[in-house]
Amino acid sequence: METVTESSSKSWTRSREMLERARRSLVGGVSSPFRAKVPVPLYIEGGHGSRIVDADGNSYIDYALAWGPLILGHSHPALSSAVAARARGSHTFGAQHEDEFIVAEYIQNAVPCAERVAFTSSGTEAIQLALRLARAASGKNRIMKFEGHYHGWADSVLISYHPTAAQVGPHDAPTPVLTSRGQVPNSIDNVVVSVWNSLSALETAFQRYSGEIAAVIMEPVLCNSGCLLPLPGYLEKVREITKAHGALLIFDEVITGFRLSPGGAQQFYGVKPDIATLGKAIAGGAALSAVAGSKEIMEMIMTGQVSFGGTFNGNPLAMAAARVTLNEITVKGSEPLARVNRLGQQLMNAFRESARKHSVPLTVCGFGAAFAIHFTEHEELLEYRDTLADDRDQLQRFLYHMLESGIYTLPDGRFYLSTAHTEDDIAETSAVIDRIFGRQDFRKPHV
């Protein structure tokens, strides 16, 4: 993390003071440790459209979007009005209400695999339900996951998320790596780790654990480790291989759902999984996630074969937000997301052009609405191991200069766009990028 000095071009006095106070009561002064990794942990007072304002009155173009959920931007009028109206009729019921099935119908109509839907409050919860359903449906215990893919912080799947080069092991037989102290060591007993984007690695794993794998779970676009895209035909072939081995296919579409296209990656790539987890953009910023899948699998919840529950499942405030969001994204057609992805592609191209102009080694990966930058000599990144050569110090210097210039980003180099971003936002950001890449001191450590 960079050290903020008094010579900074922006004043972050109140944010620094508030962080120091928060550290005396809140763990680390933040509600998620990832938030402490930004160049300067800012306290935000408000946001509108594509912009946010911090406690010191500084304004920023926001490409973090609350780590992705704000697909409609900040303070979307219809969403804000719907949540306020719903709150006047009670915050929650713990019982059924109309918005639950209306939102489920929106998902059903947009997402190819969604014959039935179940709601949760977080992506981690959704993943746990998806894995339980897969094991129950298949009668097997092992889950295959891939290096660098993130599926929540629960013990059973927080494995080989960001292992070091010394930890990963052989390419054809990766070493399962626990991510956190305190994880139950036998968490890895029912997890098979493989290398993504490699069909040979996938086949090798199925041969090694023949007849034991319940499901393969993946981010269909590896958004949590650099926004790496699947190779042409890879997802289709994975679908064939899983069927051939009697294993289910789970797409973790917490990020790609309602962002890559209205129906997510499965619609965009034309590959239908057995189960999908959805979140982030689903409710435009409210706490909501979902599991969608075939009727046969999902109805195991109601027959008593699979245990599942949650006090806040179907929360009315979250459902009101989701109803507005999905109406904008799925009912109005593909135009809103097509525009977001077009603007994002413009920004991706601005990065590439400026990097070439100033001889900055840079690779840009992803799609318009969610992409990441890599300071690396590698021109093509296909799997998590390829990202281990990234110059992360240079990334942090760049992000610090961006923050100084009024551009708010995520600490891993990821950029999210919303329907609220404009051509002017892209032009302003592109100019900032070019100015930073042209600085003589850009590659020197910030003091």
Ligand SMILES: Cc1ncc(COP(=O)(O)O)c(C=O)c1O
Contents of the next structure:
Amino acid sequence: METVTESSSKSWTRSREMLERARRSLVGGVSSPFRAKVPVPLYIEGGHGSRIVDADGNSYIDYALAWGPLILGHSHPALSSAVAARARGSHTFGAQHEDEFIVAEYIQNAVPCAERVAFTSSGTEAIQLALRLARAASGKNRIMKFEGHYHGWADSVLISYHPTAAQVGPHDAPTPVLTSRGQVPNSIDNVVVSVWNSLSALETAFQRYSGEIAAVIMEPVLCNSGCLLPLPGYLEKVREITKAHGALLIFDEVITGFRLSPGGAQQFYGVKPDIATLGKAIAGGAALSAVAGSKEIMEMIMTGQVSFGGTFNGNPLAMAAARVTLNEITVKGSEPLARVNRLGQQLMNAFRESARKHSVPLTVCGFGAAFAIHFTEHEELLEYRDTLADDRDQLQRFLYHMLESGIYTLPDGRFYLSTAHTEDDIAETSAVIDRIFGRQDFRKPHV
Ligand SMILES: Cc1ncc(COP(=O)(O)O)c(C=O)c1O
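Return the form predicted in complex with the ligand of this protein as a structure block, the form predicted alone having already been given.
Then the entire complex follows, led off by the chain already shown.
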């Protein structure tokens, strides 16, 4: 265990041994530094439905879902056999095949802004293509992004991702903050940072950079900083303001796509962006992402005005997985995701009820299929800055107790649900939450 020192009923001996060995060859022993932040970086043997099993044979209800992609749960039978069948007929072609346009048609039918689709392999890549298209289509350079929003790890957008309270700067003119050493320093010259969910902050930024903004990019639900929802009318107003200033609107739907509703946040809130990026759930666990947008913008790729490529674009294994996933999530109507969101909301309510019962200061934000818990006295969280007061040590303690009790989660307090989760999973998890919140160390100290 890396961050919490307590005795545990689980030893995780095999996972610890494997991590130790991995650290001698693989940097940090993990394939993404985010994964080292979990209380115990477990080695996973496999998964079935809503459950995963670690190398020590422990079984957990999985609310991490591989950081989001597993919208159908683990080893969904149709998805597994489609990928296996595809692999038997060669892994990749670097040429056209039927699944590409079937999947593109599924996306076109489900996602309102998707007149045309282009495939990439990761969310980070999709964002780069979206930004290039936006700059090409608008003839402008600056991109407006918001504090706390994550759009992948490329230099151009890894800015003001999780700045500290000391770094953020004034509310109406936030300081752009580079996130990583080695990032091209002048990336910030091309970006304007604003505060999300604040129309006055947006207007101020547009006035300051009048005529210079190529596009505004945002997570339409701020999933990477605690699943904060847009205020009623906010997205509509952003749409109006961007149009008025001749800027494009990009929704980064890497998380909300095929999760909040079959057509993502744009369908759910009825606000159509010019371009959307899609990823994670799109292929139920295979590496696939996509950019969707108006015909006029997307066809800049075909005319050669916008250059883009990728060896693995539209690769058959990912497309086979996407075909099954989108068939379940979009073609079969809205009910599968509506059920996932209902179950998630039940769990959100279970958190709230237990917190109330045991006087634990807790705020739960999100939409069900994705939500996050915040140990905080703030009852309303509207923007990234509001989350800076969260008690993160308390969160780590809580997640550690959850892991010990057979509940696997992400380190930032985010929970994902899949079509494989059941009422029984929710009941079992709710009982664990209630037991943990009943511990003395979770209650609000009496003053
Ligand atoms: C909203 C959002 N955009 C983009 C990305 C980057 O996607 P990837 O990790 O596939 O590069 C992520 C990843 O978590 C994300 O949550």
